[in-house]
Structure formats: structure tokens, C-alpha cells
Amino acid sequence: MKKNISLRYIISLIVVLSLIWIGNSGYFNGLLLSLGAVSVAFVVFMAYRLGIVDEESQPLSVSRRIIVYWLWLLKTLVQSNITVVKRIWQGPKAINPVVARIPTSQKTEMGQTIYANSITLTPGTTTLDIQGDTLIVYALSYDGIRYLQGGEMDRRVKRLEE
């Protein structure tokens, strides 16, 4: 049975799929401009047939606020990369894995998923497991643990979710 798709989410889709495309390409000639047409006009078709087109695959309102929370995220990366730097340059002593549980505020599986993938980039802390409304984190020390905790990038993300 057909979810009741709105047309707002589709364009979005066509919108997405043509800056992507023109992205990569960096080319604005007929041919590969009408190339790129017919390939967005295809996935979008597809996606409407299999009835993937809807809130969930196109978030509308977390593409308003993803820009801050990515120039934050990128800042965050930088830090934790030069974090990751001095322990490799201090020794194994500096080194301590640890896992730990860390809770999730989020209300959505897309928010807690957005929440484990910016653990995961962040070097240094991997998300092993979800459950729930718990991360199971694995982190080089405790101080990734203990800035996890802290609750920043949980609060970030949360709000990309209002």
C-alpha cells in the first residue's frame, strides 16, 4: 500500500539529487546537464515507486539547522584529532580503552543515528551498539567518555530534531 507522499519532499529529493549532481560533475553542458535530468527524474521515479520518498529519507526540518551543527562537528573533529595526536605521541601509556554506556536524549531513531555517526567520526570514540536509548561507546581514554557525558554533542543533536 502506497504511503500519502507529499510533493514538498519530492522536490526536495529532485533538488538534493541535482546539486549532488552538478557537484560532481562541475560540468554545465547540454548533454551531461540533460544526462543529469534523466538520472535524477529516474531515482526520483524509483523512490516514489518503492515509497521511500517521505519525512523519514528526507528530513526536512534537520536540513534547516545541519549546517551549524556540521561547522560545529568539524571543529569538534579538528580537536579531537589533535587529542588523538598527543596520546600517539605520548605512548601506550596515554592510551586507556574504555567502553562505556552513554544515554541518548534523542526521540527519533534518526536523531540517535545522527548521534552515533558523529561519535564514530569524532576520532578517537566509536559507537559499538545502540540499544535502546543507550550508546554503547568504545574511547581511547576516559576523557572521550567523559566529554560524551558531558552531554554537548547530545544536546546538538537533540536539537536538530525540534
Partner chain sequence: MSELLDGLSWGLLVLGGFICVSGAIGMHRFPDFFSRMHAASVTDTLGGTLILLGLMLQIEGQYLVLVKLVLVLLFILITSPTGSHALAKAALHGGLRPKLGNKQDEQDADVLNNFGRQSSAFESEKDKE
Contents of the next structure:
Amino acid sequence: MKKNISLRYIISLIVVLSLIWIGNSGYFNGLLLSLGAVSVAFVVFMAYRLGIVDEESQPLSVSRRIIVYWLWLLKTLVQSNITVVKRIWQGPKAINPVVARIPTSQKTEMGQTIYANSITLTPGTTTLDIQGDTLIVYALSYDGIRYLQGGEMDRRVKRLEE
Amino acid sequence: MFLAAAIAILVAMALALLRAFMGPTLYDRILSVNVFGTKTVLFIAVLGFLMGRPEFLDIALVYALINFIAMIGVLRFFEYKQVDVVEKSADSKAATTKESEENL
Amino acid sequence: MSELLDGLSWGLLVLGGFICVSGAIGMHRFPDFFSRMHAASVTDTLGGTLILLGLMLQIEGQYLVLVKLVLVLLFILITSPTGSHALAKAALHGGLRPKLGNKQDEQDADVLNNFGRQSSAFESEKDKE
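Alternative state: the form predicted together with its partner chain, after the form predicted alone:
What follows is the whole complex; the chain from before opens it.
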């Protein structure tokens, strides 16, 4: 039973590693392809022995909606970057740092991780810590906290879990 | 035009290096070294195009990998080296210890 | 068509360079470590993305170069939040506390006004810098 589950992850790891090898080498002669095959086999063997071939390292169950989420995140990223650049040029008086608790509604650890990392990736807000179901978030100004409390990002991450 | 981008990145690198020299805390220094590393990756990529040799990107890729792992390694080292100092004494004392350590 | 792409790439490179320099200046203008970290993440995310996108428009049919640029971009975008989080966590662990603004929203129960601060002695210690 357990073997069946891990086979899926091993196959996906082999596919990903092979694609990285081909994408980086660009040669298709016998020697380099066989060297690639040996490298991939070695890495998969090491990962298997380390016991990291599982859901945590390869979240196959995250739904396909992650692409839409990435596009949305990119849009947010640009917006918040513009705000922070503005604050930099306005000088230290433009910032008013806040630390606040932000509740999360995700059920899985994966969802919480995606949410916390998205918060950190957008400039202006950083996750400092996770305590149970709440995140401790540091923001450059109260606007960032208010935006997170609005819960749009939270809802979008939660939809990824379904 | 690659030259303009390269110069901008060099200026950013110089400012980051200045912050690394100025400190004041250990974490400021680690942050600046990380920023410096990311800028180096971008600089190598732009330099490759500037010189017409995009093969430089391989080096940029390896540099990105090393930069990240080095930062995590250094953080781990300092996080656990200082842990009992912080727990034993009050916050203010920990800060003084850290200051004096940096001045060495 | 090629001129259009060239112009777009030029714009992206210049904008990316401007944002990189802004972030580096922010590292000098912001008052404490935690706010400097935000300035750094500006340059990591948007500056790097724009410069690499600008380079992607210059590949002239070498798709291998495109693959490598995408890999560098993905790697920067994935490691940047992980690194920031590790850095913030280590700084908190090491006893560093964020310098908070003075006009906090009092009525919001979720805002931690005295985050991690028991002794006011630490505050003066940090201001000395």
C-alpha cells in the first residue's frame, strides 16, 4: 500500500529531474544522455534513502488552480512592490511598522505554508511566526494588515486545497 | 542597454556591500550579503548577454543555488550558537553580547 | 516587430535596474532590520523578475537560454520568501525586535503593540546604534 503511494512520487521526481537535465544540457548524444540517466538515478536513490520522496516535497495533490493563483499573486506582487518603492523614496517617515495576528482558515499544512510564503513574498508584509492557526505578521504599515484582514488571499489559498 | 542594467545592478551591489560593512546587527549583515548574492546572479546573467555569451547563465544558476544554501547555513549556525545566551539573560544583555561579538 | 520587442526589453531592463537601486537605497533609508528586509525583498522579487524578463526577450531563438533564465527566475522567486522567513525567524530568536510605529490602531485586538517586549532597556540599547 505504502509502496504504491511512493511510486507515484518517484516517477514524478524522475520526470522533473530528467527535464531539468535536458533543459540545462541541450545535448542529445549517447554519452551525455547516459550520464544524465546515471545522475537522475543517483539523486532518486539518495532522496529515497533520505525518505524525502513524499507529499511534502512534491505536492501533487495541490489543484491545477495553482496556475491561476500564481497569476493573481504576480499581480499582487507588482502592486505591493510599487507601494514599497514609493515608501522608499518618501523616506522613513512614510512607514509605520505594525505586528499583528492574522487568522488562517486553511486546513492542511501545505495550505498554511502557501499562505505564509505568499505573505512573505509580497513586499511590505512578512510572516514572522506561526502559532497554531494564526500567523504573526509584520507589516510596514497598517494598510498591509488591513489588506490581509480583508481575506482575499486567504480565500484564494483555501480554494487551492479542494 | 545591457550596460545600463549592469551599472544599475553594480550600484545596488555597492550599496548592499556598504550596508554589510555598516551593520549594525549581525542580521543586517546577513541580509545584505544575501541581497549582494542575488544581485550577483542578475549581474552574471546580464554580463553574459552584454558579452554575447549567454553560457554565463550556467554560472548564474549555480551561484543562485550556492547563495541560498550558504545563507541558510550561516543563519542556522548563528541561530543555534546564540540560543543559550538569549535564554539565560535579559534581552538587553543579549544585545550587548551580540554587539561585542561583532566588534571582535 | 523586432524593434518593438527590443524596446519592451529595454524598458523592462531599465525599470528592473531602477527597482534594484531603489531597494538598495531603501536598505539605507529604513530605520531597523525588519523594515530593511522589506526593501531587500523588493529588489529580489520585482527587480530580479523584470531584469530576467527583459533578458528573456533577447534570446534570439536560443531556447536553451530561455529555459535557464526561467530556472533562475523560479529559483529566485522560490528561495526569496524562504530566506526572508528564515532570516526574520533567526533575528527574533537572536533577541532582535521590530521597531514599531507610534500611531497604532488601538481598537484592533489583533495588533500586538508590545510585540515580544518586556524590558524597555532593550529599546534604548537598539536606539544607540
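Under this definition, the rigid core comprises the largest set of C-alpha atoms superposing within 1.5 Å between the forms. Numbering follows the first chain given and starts at 1. Note that the structure is a prediction, hence the values are computed from the model and not measured.
> For a quick test of reading the superposition: does residue 17 move by 2 Å or more at the CA between the two forms, rigid core aligned?
Shift of 2 Å or more: yes.
> Answer yes if the CA of residue 132 moves 2 Å or more between the two forms after aligning the rigid core, and no otherwise.
No, its C-alpha moves less than 2 Å.
> Align on the rigid core first; then say whether the Cα of residue 36 has moved by at least 2 Å between the two forms.
Indeed, residue 36 is displaced by 2 Å or more.
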